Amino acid sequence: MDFKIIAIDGPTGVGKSTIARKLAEKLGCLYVDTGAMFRCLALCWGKYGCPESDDSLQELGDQTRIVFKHNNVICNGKDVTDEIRTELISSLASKISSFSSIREVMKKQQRTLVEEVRKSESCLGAVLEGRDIGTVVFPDAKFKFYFDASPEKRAKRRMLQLQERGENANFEKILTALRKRDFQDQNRKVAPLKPAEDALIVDTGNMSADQVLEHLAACIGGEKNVS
């Protein structure tokens, strides 16, 4: 069986989680909401007060245990689907992703997943969303996608979102916050946001989730190189 690996990378607001899963849905793949697993993370750092010294994390790392159900995300036998989608969890997440000691916790965990699923030969392969999947976890991926939009419309589309959910939400709050998480996974250190070499842009502004789901998998299943 040719086990595909697609990897989707782009800012905060792109739309990367809506269109994966619906991707992998399509495609008969595992889908691993690499976002979802750093936000759990970020969630009980938080809870334990966001201790630095690379033991905790370490440990925070070891001991955290992130299972995705259908469309939900349980962290250590609750579920957190929505807990984990606040302002707040999104900024720590952009803190804690920053440690070098958590993203190698998370890159094991990241391989390990679909390892597995690869070995059970229960799906055709595997769509994974984040920021560092095709240039870090899975350089070799086979397609590799790159998705950006402009600030602005990203912010109102996570103002919409947090709408949706019954949230108080401010744009200007909101586009801020955003552009300040842009500046510190661009600039971190440790595998820091960027397309890989090999990705193909993708601009998510203009485009529908349908359009970008019809373009990505006309891309696969035609066997577009994407370099």
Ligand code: DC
Contents of the next structure:
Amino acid sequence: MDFKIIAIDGPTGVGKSTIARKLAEKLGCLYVDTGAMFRCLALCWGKYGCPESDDSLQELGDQTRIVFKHNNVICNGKDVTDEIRTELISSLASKISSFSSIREVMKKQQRTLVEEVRKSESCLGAVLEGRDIGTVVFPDAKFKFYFDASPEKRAKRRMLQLQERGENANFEKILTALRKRDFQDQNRKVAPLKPAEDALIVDTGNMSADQVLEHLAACIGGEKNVS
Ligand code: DC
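Take the protein just shown as the form predicted on its own and give its structure as the form predicted in complex with the ligand.
Now the full complex is given, and it begins with the chain already shown.
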């Protein structure tokens, strides 16, 4: 059977992680949360006061080892699964992701992760979610999806998630932060967030997670032309 690469791109809060993880489980694929990788770099970057020279960024990228272990994110040997989910890290990750040297390092690491499982035949494929998977990291991926939903719907979803975790959640603040990240992600010079020309656009705003999952599984299972 062919090793499948499935790319899921889209803006923040659109439901990529939930679906990508479930889809990978269902299909026996590796799941790669590329946003978590940028978040790990942001965490390390913040600790050094956010230096912006090419040399420091290159060094930071080369020295940061990121591994996914049973749904946990391990950065340089430390479990940072929760630490990388704060609003501060979200904002730093969006900032650091605009540097071309950082994007090159990430692209290489993401391709290596996939190549390793392809060679070891430990998975039937890979589901990667992020902002530039279908456009830059795996432009030849067989299946490309671009999730979208209005900023209001995404902010509401985020608010409910925070409330469920017993955290403070202010809709207006969440919406403002989300719009700011959308702007940064869509307007950076290198690999900006945009749908690949051959991606299938999925409006997740009015669909439940199960509906989205079923829709994707049907496209992949039936090998429908998804462009
Ligand atoms: O998906 P996320 O919210 O965890 O991603 C955090 C930030 O990382 C996001 O604002 C932009 C950046 N990112 C990116 O530039 N390219 C990716 N493939 C994934 C994330």
